[in-house]
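The chain below stands alone and is given in structure tokens; this is the form predicted alone.
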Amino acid sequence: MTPAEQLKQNSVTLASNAQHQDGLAAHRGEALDKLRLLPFPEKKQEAWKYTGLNALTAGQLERVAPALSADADIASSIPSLGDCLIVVGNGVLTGQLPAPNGLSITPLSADSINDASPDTFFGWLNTASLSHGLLLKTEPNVKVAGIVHLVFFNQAQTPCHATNRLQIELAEGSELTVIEHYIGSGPILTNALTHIQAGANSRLTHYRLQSESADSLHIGNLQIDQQRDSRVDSSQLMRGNVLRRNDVHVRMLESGADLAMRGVFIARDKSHIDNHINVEHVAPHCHSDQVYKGIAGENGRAVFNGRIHIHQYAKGSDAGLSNNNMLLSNEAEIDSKPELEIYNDDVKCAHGTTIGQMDAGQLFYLRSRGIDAASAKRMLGTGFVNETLHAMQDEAVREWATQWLGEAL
């Protein structure tokens, strides 16, 4: 039996396990079937060229995370971003779930949860082993004060898996912000699956922050499916580990969808990350802009592959993709792939990406002044995302992604 064939029979049999009798079950069901069908991801697969999966096979799909204990440390990890703060710990709920006023918080049931596919086999997964999950749903014409801080805590001292997931629904006109953030240690693998769904005329500002520690692994789905006049704009921040992959999927199925999509990953020491984000313009005349820039150093790996993909009646799209990367070292290793798809002709479309090394004249010329090499290096690095950074539109969540980012440099 291959690695592969093993992690398909893992994933297989957690999934099998996870089966049990409660409003969740008929879905659950139905993923499992699915799940059986799916190749497990490999090298050989065009999507998944970059990045291996032998890293679990130290035990990650052989048994679910176990629920933490009483006397976890949570608290000194989570940040203050937000004036709404709930909890989700190795995929359990802890605490009560607070909603200010025009959004409800509430746990996923059969009647709330959304059919809409998974795109990967990581995203079949997380359904087939789902047994707790959360809906936010805004009133119609309400903009929700604050901003609703969500944190996922996964930890544990063996290799287990994690299931955590989030469903986001806007209704028409309403405005939401809200923090979907990762924080944990330890050999456990983070299945993430998030899906937005945003009405007519809504808004919503949405930060994806990725904090885990070096030791940890991660697998996340984004998906957003956006209604007429609908404005997303996302933030995504993360920090390379064992193993982190992203898989984004946006689709503008009404006419006057905006996204505005950013992001930032740095991969140091022996980590890697791979982002892979696809942008549907279904309809016509909709606008995404995709802004995403990569840092590697020592021997870190990062991945980027966005496409952009126009379809035969999507006249009128306006769509940008930009990936701009950086190197530390000769022995990082930094992979990008823009792609456009466009079946038509009245479009505005643009695409482009660039790989090079920190500026020697800059660094030299800090180093001059008295700063020291690693000094320099930080100012450097941070100011080549800081575009980026000066774009999210908190200021509480904008200090804190610069601190973070800058002591990764």
Contents of the next structure:
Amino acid sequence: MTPAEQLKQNSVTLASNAQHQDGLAAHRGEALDKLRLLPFPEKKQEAWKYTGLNALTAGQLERVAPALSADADIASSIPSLGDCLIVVGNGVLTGQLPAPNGLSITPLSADSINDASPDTFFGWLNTASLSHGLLLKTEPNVKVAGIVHLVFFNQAQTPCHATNRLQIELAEGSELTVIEHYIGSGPILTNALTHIQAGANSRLTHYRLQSESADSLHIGNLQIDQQRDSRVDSSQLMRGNVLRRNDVHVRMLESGADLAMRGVFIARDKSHIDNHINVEHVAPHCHSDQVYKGIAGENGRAVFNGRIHIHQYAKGSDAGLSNNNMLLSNEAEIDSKPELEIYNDDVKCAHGTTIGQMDAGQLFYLRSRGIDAASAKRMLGTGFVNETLHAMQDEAVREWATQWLGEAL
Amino acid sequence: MSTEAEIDKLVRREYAAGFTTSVESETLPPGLDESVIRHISSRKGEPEWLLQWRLDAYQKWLKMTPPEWAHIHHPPIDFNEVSYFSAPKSMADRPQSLDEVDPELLRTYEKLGIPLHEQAALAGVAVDAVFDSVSIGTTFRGKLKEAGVIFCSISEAVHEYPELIKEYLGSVVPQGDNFYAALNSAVFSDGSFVYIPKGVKCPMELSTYFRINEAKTGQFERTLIVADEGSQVSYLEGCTAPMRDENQLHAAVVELVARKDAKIKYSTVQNWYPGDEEGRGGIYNFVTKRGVAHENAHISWTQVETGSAITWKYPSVVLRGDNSVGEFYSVALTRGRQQADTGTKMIHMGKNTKSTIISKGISAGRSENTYRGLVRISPRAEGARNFTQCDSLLIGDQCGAHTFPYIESRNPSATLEHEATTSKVSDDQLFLCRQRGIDTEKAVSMIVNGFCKEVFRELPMEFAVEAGKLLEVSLEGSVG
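Output block for the form predicted together with the partner chain, input the form predicted alone:
Entire complex below, previous chain first.
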């Protein structure tokens, strides 16, 4: 058995063990069947060309994360960012679910689950091993006040697997701001899957903050479906760790949808980070704009793959993608692959990628004014990604992000 | 005439080089095994080492599978349906000079606008003409010899300059490099060999013209260009084939070696038969082209791709020496049901290496046009620099234009830029031209020419004219 086959076997074991009797059993069973048919991701697959899964161990795929001990001090590690806090520890909801006006927050049930998993191995593994999920559903034409802060806290001492599942449904004309926040530590693999459905004319402000410690692993799927005239504004902040992989898949299914997506990814100290973004313009007259900034230092490796796919009948599409990267050391590596796949002539599409370094002239300027090398580099690094932070709409998140960036650099 | 009608007229315009030449040919029966390779080798009277080299390649090829990653779709190719060698009979006893060549063959090249007779040749372009599997003649050899330049068919070179062939053949594209390169290494029939000695600037443009004539044959030519220290050469390549209903295979390998301070400029105008409107017939063009640039060397690829049912081609430069330069300029045009997956690879290994990639893709009809490129900066490549620009122009709502660039950097002092845009022929630009009394056809031609200008100006003059004409045939007025 090759290592990949072994890891697949481990994943199937995890999923099979999850087949206890509850409302989601049927969904898990179907997903397990799918999982058995899929090959385990390997470098020879185009989508995993730059990311090997050698870092994964059997336990991270096989063992369900144990429940957090009652005395685990979660609260102190959670910054105050929102008005309505929900904490999920090692895949299980802790505390009571709040009930803000215009928004229902409930456990995911067999009737409400969106089981159209992203067609990836870890997407199906998520469904196949799912026991607790959360559903956020807005009422039509209501603007939900404040920010909903969802914290996924995953921590363990030994290798294990935590399944996080979130489903956000915006009804017609509603508005919502959500923070998806991943923290934790230890050799735990977070398998996160988030489904977002933006109904007609709805507005979603979405933050995905990933700041688990450097020794943990994270494989995440984010699937966004946009209906007519909906607007999604998504900001993603990511730090590399042993293994971090994010698959973001946006489908603009009806005309007039608008997407603004930005991200900052930083890989340092032997860490790895891989972003795979796929934006599909299925319907005509949609607009998407993406800005991603990457920094790799020390032995870090950052991967970016941004695909824009314009379908045949998506006339009047306007899509842009910019990916700027900064390489800070001789051992670091950045691999970028922006892709355009276009099947209609009435479109405006562009992408741009750069890979460069800190400008020696700028560094010299700062040094000549008495700023030490480390601070100068931090200032330039901050300046490099500031554009994305400034675009964040909420003050509290922006402040947290600035601090996060300072630490990351 | 309405624009619609103009489109129809132009899109239906026939492939001008689609005639066949009736010469008696000796063609091997379809199929591939060791005996075919032995036959090709013995027919050419090759030395034992080369036969062994071919057989090694064949063994490697047997273990390989056709690449599937490209954005192209075709039914699986039955490699046993292809005939691997075809030569005009009159070439059996090789003519000593062009005067002895079958006039029918010479007429073919004249029809294609490639005069082989030296007195008729345009301002000093030496031509090597390859007809199916063999080279039928090389012009201006005497004059080139005076300068010390070797320009002949690769089969002759094997006999006359065995040490050079032994040293360089497969040094850039090894036998097992990829599926089609391995196939080519096993069965390659002819092609051109160029050697420019130290410090010599080649006195004229060199050119090879490839022509597939025989039905059900594949063409597997191999070109090897070696520019020794401080030398310079400009090389042109053109191709055509008759119109046939079946798909024909063309799997070539081109190897360039630019030693210290040398400069090679390689230009291609590829106009293989693209198949008819419904996608019947046409050439499957699977080509491996690669150059190695040593210290301070300069390799430049320029290509205008208008033909072939399928194009799979990535002229690359390995920038091995410090301060070496690689360039890639490409115009790829697809229409009807053509599919092109083409681009380049720039592998930066030396310090202060520079590469520039300018790619222009134009797709019309129901065609698919893909740019696929790789820029790789190795940890050693201090101060490497790359600039890439890929623009696509779409004409009609049933075609596709795609961009798949791979950018890999492992050195912090390297600077890489990539940008790509996709658009259609702008209504505003068209309107502006129409308003000034320029008809749609002419206006589109102007706009497309402007779109491709950066690439055309890199072409040698004779080719720029041919390229412009080719685009006119395929493009003008095809915008509604």
